[in-house]
Every structure is written in structure tokens, then in C-alpha cells.
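There is one chain below, alone, in C-alpha cells, taken in the form predicted on its own.
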Amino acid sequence: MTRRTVMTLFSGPTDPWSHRVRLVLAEKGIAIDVVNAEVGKLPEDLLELNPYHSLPTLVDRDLVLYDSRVIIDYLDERFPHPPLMPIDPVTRAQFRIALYRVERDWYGMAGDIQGDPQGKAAAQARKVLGEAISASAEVFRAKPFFLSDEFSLVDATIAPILWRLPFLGVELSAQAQAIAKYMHGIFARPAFRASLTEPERSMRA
């Protein structure tokens, strides 16, 4: 195998787990090698270097880390500057629990529609994803970010799913102004355009 002398991202071109690492590393301008991988067609080093074999993966010397939660962690530890967690532990913790709750819901509701678009539980998922969507609209509405004056790992683990809407075929309620504003805030962002691959930018083509 290999060694590989520089961190390297396995990253799916078209995954929301890949897409939030790609985001927080655009945000901390941390230069990285990012090979793009497709589960079922993953390079024999990663196959190696990953006892899952799932995306995305970091590899960073000898350290092989491959949850994507625990993957934004670290970079936000290894690379401090800008935080994107606050200092605080009890609204650390909210911030946790924020991203607890998208990654169960929104990312949980996003694959079952991926899984199998054209089925039932897709079309439930689309109806069930769209009214939790809307439903935070007075909590977009407070702040310039998701409970925070500053970007986070919460934006940054929101944004790939606000950005697969019209791909995942889910619609907005009308009362989610305060969603769109966000948005057109978020997508406008240097880092986030620099996140994007070309299949993920087709996705608002």
C-alpha cells in the first residue's frame, strides 16, 4: 500500500456526508488532496485504510478517519482558525445537538429518498423532510446563521442538504422565506461555491 506524505479526503462527488467535509475544509482554506470515489468502486488503498469501506475518508499520515462527523471534528481541533464551534460548553452542546438532530432527520430522510426515488417511503420522505425544513424557519429567521452569529459545523452540515432540495424533489412551504434568505446567503459563500463538484453544481444547473 501506498503511503500517502499528503492528508488526503476520499470524497463522494455526489454524497452530503462527502459534501460537509469538502465544506469545512473550503472554509478553513485547508489545502488537501481530495480523490474522488464511488461506493462499490473505491480505490484498493482505501479499501485497505477503511474496515467500512464507506465515504468519506480522511487520511492524514497514519491517522485513517472515516465518520464524517468525527472527520469536521478534527479538522476544526487541527486547524483552529476560524472556529467553527463555539467556546461556550452549553451552547457547545446545543450546537451537538443541532447536528445530531440534522444528521438523524435530514440526512436520514435525504437517503431514503436517494435509496429509492420512485417508492413509497421516497414520497413520504419528501413530504416528512420538506415540513421539518419549513418548520425551522423561525430559528433561520433569529440569526444570520443557525443559532449563531458566525458560520459553524451546523451550516456547514445544513447547507449540502438545503442544496439537494430540488434534486431530492422536496418542496418548501411558503411561510419558509427565512429558509431562502439562508440560503441565497449560504450558496453565495466563496467556500461553498469552492465545495462543490460538478455533479453536485448540475444539481441547481
Ligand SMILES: N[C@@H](CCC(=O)N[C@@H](CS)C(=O)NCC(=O)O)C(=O)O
The other form holds:
Amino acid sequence: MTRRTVMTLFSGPTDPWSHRVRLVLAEKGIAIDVVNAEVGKLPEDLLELNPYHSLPTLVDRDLVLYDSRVIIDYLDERFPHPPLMPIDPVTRAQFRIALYRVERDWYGMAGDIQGDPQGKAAAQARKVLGEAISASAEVFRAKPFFLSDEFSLVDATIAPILWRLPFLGVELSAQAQAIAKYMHGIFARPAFRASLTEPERSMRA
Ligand SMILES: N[C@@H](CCC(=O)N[C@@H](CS)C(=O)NCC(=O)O)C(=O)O
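Could you switch over to the form predicted in complex with this ligand, since the one displayed so far is the form predicted on its own?
Full complex below, order starting with the chain above.
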């Protein structure tokens, strides 16, 4: 096995779960070796390290982490500045519920679309995902970030899905201007630009 001296992230170049980890790394300015990988053709050393053979996977010396949520929680604790979660227990719990729902619902539906774009499930997922995101517009009206004046792990989780909407064929309702404004702000961040791979960049030409 190759000796890795810095942290390594095995990342899918178009995978939204990998994208949120790349975004957290960029927001915190963490230097890391990003290795592009593809499920089904994973490097030999990764197959040994991660029993689920999934992306993303983070290797930090002897520590091997998989599941993007475990990875971003580790990064936020290991590199506390800037903090990407609120301090107060009630607000933390609200942010965790938001993460849970976006992971389950939005990522779930995006996965249904990407898995079989021409299928029946994809057509239904496009409609339901568009409605779900549009219905959340109110949340983005009052503050520049998700219920906050600061960028958080919730924003890092939402942004990869919003970036992919045209690519996924998902449309938002005309009433969702607050989301358009939110997207504009997030996508203009230098860290967001830095988080994008080449194929992701071309999802919004
Ligand atoms: N909950 C996981 C989901 C990641 C995921 O679904 N990754 C896909 C790549 S898009 C994968 O590795 N699939 C192969 C597998 O799980 O066997 C996470 O957050 O990391």
C-alpha cells in the first residue's frame, strides 16, 4: 500500500455526498489530497480500508472514516475554525434534524433521479423534490444562511443538491425566489467554487 502522509479523501467527482465533504474542507481551508474514485472501480487500498466500499472515504493516518456525515462531523471537531455547527443544544438539535431530513429526502430523491434518469421513479422524484425545496423557501428568507448568519454544515449539505437541480431536471416554483437568492450567495463563495470538480462545474455552464 502507498504511504499517505497527508489526509486523503477518496471522492466521487459527481457524487453529492462527496461534494459536501469537499465543500466543508474548502470552507475550513484544510489541505488534503483528493483522489477521484468511482464505485465499482475503487482503488485496492480503499477496498481494504472501507468494508462498505463506499464514497466518500477519508483517511487520516490510521483513522479511516466513511459515511459523509461521520466525515464532516470529524472535520468540524478536528478543525474547529470556523465552527460549522451552532453551540446551543436546542439549535444544534434543530440543525441535526435539518441534516437528517435533507439527507433522507433530498439526497434520497436526487439518488432516485441519478440512478435511472429515464425511469418512472425519477419522474416522480423530480416533481416531489422540486415541491419539497420550493416549500422550504420561507426558511431562507430571513437570514443569509440556513437559520443563521453563518455558513453551517446544513448549508454545506443543501448546496450540492441545489447546484445539481438543472442537471437533475428539477424545477422550482416561481414563488421560490428566496431560494434563488440563497443559491446565488452560496454559489458565489470562493470555497464553493473551490469545492467543484470539473464535471460538477459543467453541470451549470
Ligand atoms: N450515506 C453515505 C452515502 C454515500 C453513497 O451513497 N455513496 C455512493 C456513491 S454515490 C456509494 O459509495 N455507493 C456504493 C455503495 O454504497 O456500495 C454517505 O453519506 O457517505
